[in-house]
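Shown here is one chain on its own, the form predicted alone, set out as structure tokens.
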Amino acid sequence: MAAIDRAWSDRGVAILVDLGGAETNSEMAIEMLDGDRAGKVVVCNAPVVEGAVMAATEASGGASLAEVRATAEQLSPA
């Protein structure tokens, strides 16, 4: 939750995870947020390093949270 708070923006937060435990912890943190904030936080199924670079690039260009997530997840192996 502290990491979500540090990264918080009204546009939302995209979380990239590298291990199943990290995904579970992220989902638990999202569940503990109030409804308005929880709806603006997503867990991306994407490689951490490559996904983070692509997500940051998209976000810095003004992309929506959904666009940031989609771009990061395009890198995920099929």
The other form holds:
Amino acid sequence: MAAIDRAWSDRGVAILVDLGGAETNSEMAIEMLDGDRAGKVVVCNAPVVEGAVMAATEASGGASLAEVRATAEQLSPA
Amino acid sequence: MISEAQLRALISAMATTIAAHADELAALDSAIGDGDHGANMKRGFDAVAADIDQIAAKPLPDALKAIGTKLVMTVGGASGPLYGTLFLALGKELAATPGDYAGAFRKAVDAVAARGKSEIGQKTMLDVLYPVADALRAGKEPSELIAIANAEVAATGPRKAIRGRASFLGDRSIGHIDPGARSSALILQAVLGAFA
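Switching forms now, from the form predicted alone to the form predicted together with its partner chain, please provide the structure.
Complete assembly follows, chain above in first position.
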């Protein structure tokens, strides 16, 4: 939750995870946020390193949360 | 009703049991996971035991929620949220239906299954928790529940892991007991042993 707070902006937060534990922890942290904020945090189904690079590049250009997530998730095998 | 003294005894029993079996859990997890389950669980239950004065002074549902929160914060890995959810949900359900231990435990196990997106038979802690929840509802004695838990731990051995870290190994997970099933049985044994 502290990590979400650090990354927080009103435009949202995209989370990249490696193993199952990271995903489970992220989901629990999102549920512990209050309702408005929880809706602005997404866990991307993407490879952690490549996904993070692509998501950060997309986000730095001012893209929306949905666009950032879509860019990261393009890297996942279909 | 569970008294403060009983609650203290239960917390101590869980921490002592996990500490005594930390090396065993590490060995089980080394075989089909990443080997940190013993250290993680010990760190979590040591942290719970360190707060025993504050936790045991609370009413049972609040004490269970405090244990769950502490485990989420200290265990780490996937086990932290999963065991945390078990205790948090148990506290929540017992607050809603005081005294209905069997009903609350079953709902808490359902909460763990939802958290882990898993179900019984996938070589996880659920393989122990669900049969014990069913037996508890059927009115079995604590000693019988412990025997069921231990039998279910052994039964995870021949199973192929479908969820959790061990599932990466596929068929190679077969022949090893699941560390989460074992730690679940140890915690149940510690708690039920106090009532046996």
